[in-house]
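This document starts with one chain, in the form predicted on its own, laid out as structure tokens.
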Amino acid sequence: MPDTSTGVVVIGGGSTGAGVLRDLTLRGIEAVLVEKGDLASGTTGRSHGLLHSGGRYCVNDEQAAIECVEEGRILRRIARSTVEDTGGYFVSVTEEDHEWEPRFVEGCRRTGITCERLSLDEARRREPALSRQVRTVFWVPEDGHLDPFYLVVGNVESARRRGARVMTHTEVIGFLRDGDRLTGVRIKDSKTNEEASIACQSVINATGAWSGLVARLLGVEVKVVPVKGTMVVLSRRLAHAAINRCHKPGDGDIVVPGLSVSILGTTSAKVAHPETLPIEWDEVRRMIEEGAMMLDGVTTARAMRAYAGVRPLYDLGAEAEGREMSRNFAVIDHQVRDGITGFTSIVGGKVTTYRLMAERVVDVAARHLGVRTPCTTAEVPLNDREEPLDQLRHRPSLLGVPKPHGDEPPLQPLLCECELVRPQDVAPWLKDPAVRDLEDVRRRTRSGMGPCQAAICSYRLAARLVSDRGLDGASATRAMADFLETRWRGVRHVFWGSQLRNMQVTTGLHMELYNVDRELMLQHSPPPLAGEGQGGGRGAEPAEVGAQR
């Protein structure tokens, strides 16, 4: 990994970092992203999907709300293949629901978020499935869902296309000063443990839950306070609209329509550190409990797998803690507060406001290089052009992956039958030094996303390896061993009635058909299925959680 040099360098792969880089290449600086997982490996990849209204904030946190409000109908312009635009219901299924409703109704109207009341009678046409529990129905159109992958993808490939570059699995583990200005970063790659540096006018610190971390190895503060939010994937579609409570946001209180599942969050708690994420079965149980007093099915739907993310909440010094804290975000001037120069923090904030977030603190870096080029990414869509609707499942060619020339490729078997993955969606992938593992590959086509959590693609995928990287078949065996362990993690929590049976199968087909155990231990290595963890990136369970299931 040789040394380099570069105008910017961003650190964190999320929406916010992606965001960033894209910003700055537009206005024409030169710029570098450095992520030590994969891109949208950690909060944005962790998220439940929610294009926010603003509606879950409007009485509480007005200015998150309106800038909810706003950055979400940009994002319908600019990166429309990422949206679908479910719009979403807020029902009241209590009497303290019920009380709620004038001040959420006061406070959609303050923001300026459209909300309309539905008879029960025409609120159960449109969503069959809502519970008989429920009261009171307002349709809030500017709901959505947000595919957090795609969008960080689009927002990177925007930005390559303009020559920035993404360097993956790589750790900021220094930088490099002169006096006390900023001249660079020393990175080291996780694969391979190579060490390098990159030279550079300006860094931005844009890692989220990870800020105050990468901000104290240049011994300066960052109050950034992790909460976790654990949410647990359904099998199928409930309700073709996000469904919200109509109450002070709580434990379990949304279902979020993704393509063909249904995502229920969320609990909110503070946490020690942004990588230690435990998932507990009462916080499990508790969601499924309060979202089918929302909606019928939550209970009979197979709970494919829970995971959880972390919320970089930014710290102002009051005494609110978890929910109480604002979702707003906080640019940082180091120059200005710690007589740093070339480093801007950018912290707090949500999936929905990245772009504005970026917009904010790429005003401040550049200020500081000299460069008046004002924000443009407000306008310019994602793929810098329109592309006709029926086109967008074929995602790579629209973030910036060359289309093949001549006739399409013959039809061939699909890699991934549960997410209709095709061979030509993953080769362009394959070719991309940025893609270390299949679970980056994963995150780029959705493959092994589906109900049977990877059973079937991971081998198609390892042989995928062989021919289009050239693996020996060792190696391409520890690596499906290794997608198949950070789709156990998440399933490990939800072994109950089908989901149960489905994953003995599951194991039997690996161990006994595909003979994974035997040819890992003929590597030395552990079986893949032994090991324990918040698996997915950056996450890491304390193996005691598991034990208890």
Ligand SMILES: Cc1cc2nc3c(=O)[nH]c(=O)nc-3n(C[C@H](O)[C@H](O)[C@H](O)COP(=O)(O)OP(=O)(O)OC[C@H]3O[C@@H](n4cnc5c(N)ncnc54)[C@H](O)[C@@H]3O)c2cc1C
The other form holds:
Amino acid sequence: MPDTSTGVVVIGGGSTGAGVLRDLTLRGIEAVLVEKGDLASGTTGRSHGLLHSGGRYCVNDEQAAIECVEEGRILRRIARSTVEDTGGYFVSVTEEDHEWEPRFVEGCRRTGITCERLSLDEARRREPALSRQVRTVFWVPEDGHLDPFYLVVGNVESARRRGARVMTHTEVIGFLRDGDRLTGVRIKDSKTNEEASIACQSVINATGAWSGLVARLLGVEVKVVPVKGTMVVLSRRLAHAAINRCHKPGDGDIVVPGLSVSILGTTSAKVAHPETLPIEWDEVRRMIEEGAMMLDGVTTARAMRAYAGVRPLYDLGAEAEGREMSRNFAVIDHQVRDGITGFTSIVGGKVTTYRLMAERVVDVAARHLGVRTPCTTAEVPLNDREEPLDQLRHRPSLLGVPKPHGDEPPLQPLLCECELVRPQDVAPWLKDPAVRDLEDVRRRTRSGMGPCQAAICSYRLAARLVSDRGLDGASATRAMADFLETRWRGVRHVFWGSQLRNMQVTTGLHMELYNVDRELMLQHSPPPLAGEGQGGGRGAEPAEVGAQR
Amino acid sequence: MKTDVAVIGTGLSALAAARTVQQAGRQVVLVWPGLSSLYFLFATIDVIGYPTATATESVADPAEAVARLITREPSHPYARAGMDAVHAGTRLMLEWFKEAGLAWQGALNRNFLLPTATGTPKPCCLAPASMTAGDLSRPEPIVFCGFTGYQDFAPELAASNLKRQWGAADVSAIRVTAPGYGPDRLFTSVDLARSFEDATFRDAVAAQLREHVSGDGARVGVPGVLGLTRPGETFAAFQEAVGHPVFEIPTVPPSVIALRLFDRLRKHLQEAGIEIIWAAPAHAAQVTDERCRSVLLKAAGHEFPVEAASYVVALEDWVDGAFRAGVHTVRDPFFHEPITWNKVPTDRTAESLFSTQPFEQVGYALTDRLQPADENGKPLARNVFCAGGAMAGYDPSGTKSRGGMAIATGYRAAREALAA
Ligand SMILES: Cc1cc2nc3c(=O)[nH]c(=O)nc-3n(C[C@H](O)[C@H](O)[C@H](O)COP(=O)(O)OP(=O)(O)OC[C@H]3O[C@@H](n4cnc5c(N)ncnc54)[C@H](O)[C@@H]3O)c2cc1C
Ligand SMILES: Cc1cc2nc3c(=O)[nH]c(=O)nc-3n(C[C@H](O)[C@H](O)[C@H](O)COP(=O)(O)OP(=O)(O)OC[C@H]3O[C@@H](n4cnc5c(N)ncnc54)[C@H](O)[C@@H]3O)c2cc1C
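Mind giving me the form predicted together with the ligand, seeing as the form predicted on its own was just shown?
Let us now look at the entire complex, which starts with that chain.
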């Protein structure tokens, strides 16, 4: 890995870092994004996927609510292909919820959130799955589903088209300084452990729940509290719109519809480290029970997997804990606070407000660099052909579904049948040096995110790693196995019903038809069948997919 | 409906049990709750591929390895079935395949070592004749051949892995065009298999192979798509046209090789007048005086009983959908007994996907006569016997022994049912 140099190094490839990279690039500042995992592999790809109307915060956190209202409107303009405009409902179930209603209505009014009370009949006509326990329903048209993976990738690709660089699976392990001036970062390839330096004039720390750990590398303090939340993915879409409990934000009180699935969430528990993310059965059970209070079908739908993320809650020093802490974000100018030139941190916030957060932190960094170009991210769309998410995906013409008597092209092949991903959707990513394992392909294409959880498409992807990317069989098989193992980790928490049944197909296919378990074992021992002095390369290649550099 | 033995299940163990009853000259009814993994997944009959779930050295002599396993683990399903059942069951199935016109090869005293679609060698005992030219105990070079646009067999991947694992000779990969198919068309293995029954199509593929494969005795490995309803003649004609030994490699569901076997055996039973009740999930056993009097089936809109003198329950662990896994409790569809109870669902799984799984081991506890038993070892009904995946306590995935165990236990359970 060679040393390099740039204007600004952005640490962190979540929604915040991606937004920062794009903002810098649009202002004409040269930048490199460094992410220790993959884009959206941190909190952003483990969030709930709700484009907040602000309704959830309008009572306790007016400022956050107002930011959501404004940013939601902007995203619908500039990032339409990442937003599914579902609208949302706030529903009351218990007496306590009922008492919250006037405060909610008043909060919406004060913060400018559109909110309309519906009759129960009208609400049930629109959402037949609303449970019998629901007593009051408010329609909040500006709730939506935000695809965090597309959002991050969309921002980064937009920046790359304008010359920005991105280094995934590369961790910042230290800083270079000249007295009180930051002059660069030390980086390490997480897969090969190679180290190098990037010289730069300025560093933006956009590492969310990790920002305290990163700041500590420089000897300064950023107080973030990692608060874990767990979610459950159901294979069916139970409602058209997002369903929120109308009460003081609590556990399991939102069901987000995303394309064909529903996501139940979430919980709130302080954890010691952003990567300590055990999923407890009690959390999964509670998500399902709470979801069932609002929607019918939650308990009988097929649960596909569970996952967890950590909120990067910025500790303002108040006594407040967990949900009571502000969702707001903070820009920390370390030049002003700690006397270190060229270092700025951005902490807290939400995916929904990523653009605003980026704007604020880049304002500070640009000022120090003497760049006066204003922010344009609220006006310039992510890409030229912005189309709404739900129309872009699952659009029959994309798949070439023929009309009964027309001359339409024949059905196009699918690589992942569950998620309707075509081979050509995957092909460009397999050539991208930033894509270094099949999980990275999954985050960019949704391959393997359907009910079968990669049982079928994993082989097809491994095949392409050999044919399109020139990997040897051992590395490709290892990549396939790693991909299946990562999917398996999330399935284990919802191991009953159809999902359990499906997993016997996975083990049957991969262990009994392909014998992958032995392939893996044999990679760690010399080939048993090899004759004297023959038999190709011995031993395993590293698990890493791309040997790009 | 009254019969001597009712066999409930769709897999290999159910078929072995039905055939055993039929060969004994008694009346049998087959009840199929849903399609099994045999229908879309499997291709070979694995008796025992590795002595343990983690051994890397494959078994050379399955009969000897099973005998050793029986001595070592007296409660293993193979031990319960007994060595005699292993031999008799295998003989029964091979004779049946022959009678049904299915060309299969293999014997209990040796394993083939066949390359899979990932190129990994896999030991298996009995295999369709169309697969066995791939045996890696033979030294001839191997050319893996895929089709442009066909995603379920990747010759490049298979060649790269096999080359590393098998030092005996050359391994290479080519891709040819299957006329009418390509990267811009949606098709499956079944479409290709149908096309291969057409001589023009077949010859067009063979011509390309003749051109690419030089005449040094190489053999050609192709995905298992050489014919669906007339596989024997399709395979022979293709091999002849290619001019090299050809072998098939099984692919992802739908596995054509599995479909052929299943469909042929089903038809063969039906031709012999054996009744098969399709897609009728059993949902209750009526037991009085320790005997099962009937099994209630649910079919479109109504319920009807199947009465038999005895029953063989030859369900799979999960794929056929007979066992129901709730969040904590797994129940069977007959006695509605809690088969297992798990505090948390995660306990049903191992941390790694590629290791022995608790959920694969779920099933009935058994008596020495293969009767489903309660926790005290008392039979739930004296005339009900169990075979295959529905037996508790083993996961055949690691040892590669699902098929052999299905046959041995299917045979043994049927013998018990006949004697009951
Ligand atoms: C809006 C949205 C919609 C979704 N829809 C679907 C869907 O339709 N179908 C579906 O299957 N899934 C869906 N998911 C969930 C998704 O598939 C993953 O579960 C999620 O991205 C988390 O990844 P994981 O489960 O692989 O993580 P894990 O299994 O928890 O971890 C994977 C790897 O990341 C490492 N890791 C652990 N914690 C962290 C961390 N905090 N940061 C970085 N690395 C860490 C682990 O060590 C491990 O190696 C959705 C997620 C979102 C946000
Ligand atoms: C359970 C849950 C549900 C949520 N639901 C929603 C929702 O519905 N809607 C919404 O708007 N918001 C939601 N949020 C909030 C939102 O997800 C986060 O605020 C947002 O994703 C934070 O983005 P980020 O880019 O700051 O952090 P991250 O996405 O965590 O990005 C930081 C990145 O920095 C990387 N990194 C860390 N250390 C280093 C290093 N040394 N070198 C290089 N890289 C490093 C990490 O790998 C990580 O990818 C939710 C949060 C949680 C936890």
